[in-house]
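Just one chain is shown here, as structure tokens, and it is the form predicted on its own.
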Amino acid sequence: MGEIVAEDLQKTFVTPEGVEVVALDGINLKVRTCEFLCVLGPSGCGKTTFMNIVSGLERPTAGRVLVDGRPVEGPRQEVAVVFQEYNLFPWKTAAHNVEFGLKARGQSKAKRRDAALRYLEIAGLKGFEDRYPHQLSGGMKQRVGIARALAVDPEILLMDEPFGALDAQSRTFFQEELLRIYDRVKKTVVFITHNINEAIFLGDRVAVMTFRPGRIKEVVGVDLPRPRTLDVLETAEFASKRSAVWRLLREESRKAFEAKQEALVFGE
């Protein structure tokens, strides 16, 4: 299971000064079981209010989104949430901040010892059960992050911009890193980026966004053969699926430059 299904979504937010702003305006989106779907908009699009609302965190204006078939009316167990701050806990090794989620669950110490070394290990990072957060890398502390939302076992894995923090190159790796990842445990994935490689390398599909009201603009498959490694990166394949999501990518993108660029001459 893990099928997500939005439907006619509308969120609507209030400023300060009374004005209303709308984030999203009737997104209607299906994710399939097991589907790595990547979100891409520019900044200020939406993605991570649409994230918030499938996951809970936040409730729609309008309209409803559906996991297995059920509304989401709150935070759930088979849904889980990676954001691009770590949300580390400093005082916690790298295995008990991956066993904090399984100890409010009430799993048993060694249970939870189990799970924390299995996915630290199928996230690279088996010898470093007993480190500290501050004594890893910033790749590293992602990848506990990635594996404490894995090792509750959820059905729905949904990632907020997970490598925004990273260099260009450690962000390339790590992007490898998750597909291996993602071949070995079969999650539904809702992926949200900015950056168009990182879209289409990693995706089934893409669902390409508008500038603010966020609408869906089109959804693009991504049919490069997997397991894939950065290799395809260099293909005409690759490179023509680009070229097409950029067309769908660049009014958009133009739009909220010019916002930012408006908003910065009124001091806004």
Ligand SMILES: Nc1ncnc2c1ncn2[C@@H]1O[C@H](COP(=O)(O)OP(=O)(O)OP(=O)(O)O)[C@@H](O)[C@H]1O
Contents of the next structure:
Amino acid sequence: MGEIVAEDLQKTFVTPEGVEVVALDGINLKVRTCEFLCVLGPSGCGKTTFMNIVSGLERPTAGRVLVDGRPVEGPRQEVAVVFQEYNLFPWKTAAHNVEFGLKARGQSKAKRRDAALRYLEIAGLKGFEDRYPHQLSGGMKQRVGIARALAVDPEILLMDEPFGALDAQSRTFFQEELLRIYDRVKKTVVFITHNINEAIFLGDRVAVMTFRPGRIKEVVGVDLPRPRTLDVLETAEFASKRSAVWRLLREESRKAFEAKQEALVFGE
Amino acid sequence: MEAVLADRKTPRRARTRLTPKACALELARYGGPLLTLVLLWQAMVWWKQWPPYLLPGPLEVARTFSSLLVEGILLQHLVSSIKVLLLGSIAGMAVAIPLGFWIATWRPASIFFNPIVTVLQPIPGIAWIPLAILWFGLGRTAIGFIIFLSVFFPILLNTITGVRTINRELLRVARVMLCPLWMVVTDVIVPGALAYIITGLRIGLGYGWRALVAGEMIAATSGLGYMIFDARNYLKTDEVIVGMATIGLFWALVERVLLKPLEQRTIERWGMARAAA
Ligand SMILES: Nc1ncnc2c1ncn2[C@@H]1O[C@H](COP(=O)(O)OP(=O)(O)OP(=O)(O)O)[C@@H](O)[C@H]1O
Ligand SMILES: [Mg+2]
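Can you give me the structure for the form predicted together with this ligand, which would complement the form predicted on its own we have just seen?
Up next: the whole complex, starting with the chain shown before.
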């Protein structure tokens, strides 16, 4: 359970001025059950758009997404999301934030609390249950976000650049931590990032996206053994994967960069 | 890492509990400056030697205060005022808050009510007194109506702003979690708008209290405003000042034991507003 198939996904936005932006143009991708798939692409290539369609928050212009063979028509039980900017409820403690999805599913108070404590512990936040988000650091907030998504026991976990706001050191720490959690809970994970090292270190496969219109350029398999630790970063296999992916991504990053320059010159 | 995390101290609770010691401290903090004011007043009385009906001294007023208190008259008027205030403001909140939610979340309601609110809102509650007397006669209903109107608009406008400024992303979280509508209201919209709603309450209740006193001077037969006005008719200036002081002191008390703790327990605790120094 937890297989995702995207078929010819297209998404065109129309800006308020009536300009059409083709964000996704024919995404075909299959994510296997319990696979850790990283989606890698430059900023603005449509990663978040793709994730919103898979989670059911947005509808595609054309094409469809199947989860376990059934088309996605809206948010659904078996999919949980970790957002780019935490999105914790400031008025709920860490535990109550984690309980949110369970409360929405009508679980009893005691059961919810138990689950929340368990997942906070898995996320390394034992003892911080009763803190409010403003009393937590950025990394801790994101761990609450991860625990909140895990607590509903989804088959699929969608993560949109969850570590994007962290500094380089804590970032690697959290990557390792995430792998530890993944080895423990085994879900299908779609992890979005624009960081090559992160994608290769975490993923079973890395889907590289093109920049505008967004398509899947190539899916690269990463057969580094699990469980992985940061030592993997120093191996020759890692280095060769890294340069292979870098060659794929380089051109797209250049296009993204030029688009940004153009926008600066012509004033977007 | 755990050690590093544990080292981050829990931020000190901004909340000050009402222990006897804290009460004494608070009293001293208020007492000092207020006493200075009273001394200045006494100095004025000694210096100018005005007749008591123009400006009675603090001691005289204090005497009247205690005798009015002992006779129960002061309390009777205060309770009468509070009753009307409660009635009017509860009715105001009960209408303004749901209406605010509705206007903020449903565009047609916003389009319809926006012009109406814009025109009615600047009319002060007291300007409605003539109509209120015509419609309801002298007495509590008329005053209650004035309070209702005074409380209504600040709460309505703040509720609308509060709901509109809720972080959209949090609503998306609720959506992916398949959150039922009632829970979106209780767990996302109400707490998300609470900071503004409380501000609305603060402003609204303050307006209501002022409007109440003004209304009672004209349209009532009891209450603090009535007491002040009645005392003036008999040139009992000391009673006038007692009434005024009661109005101010009572509101300071409401602010301290009701409104401030409400903020401390909610938005300050959630880190949604800076604790006032
Ligand atoms: N609601 C919208 N209206 C118009 N254009 C949009 C809208 N949402 C996204 N876009 C455009 O679609 C493209 C893809 O956006 P998306 O947010 O999916 O990119 P991304 O890959 O997640 O970028 P980043 O790495 O910066 O988060 C961008 O060019 C963006 O400007
Ligand atoms: Mg994005």
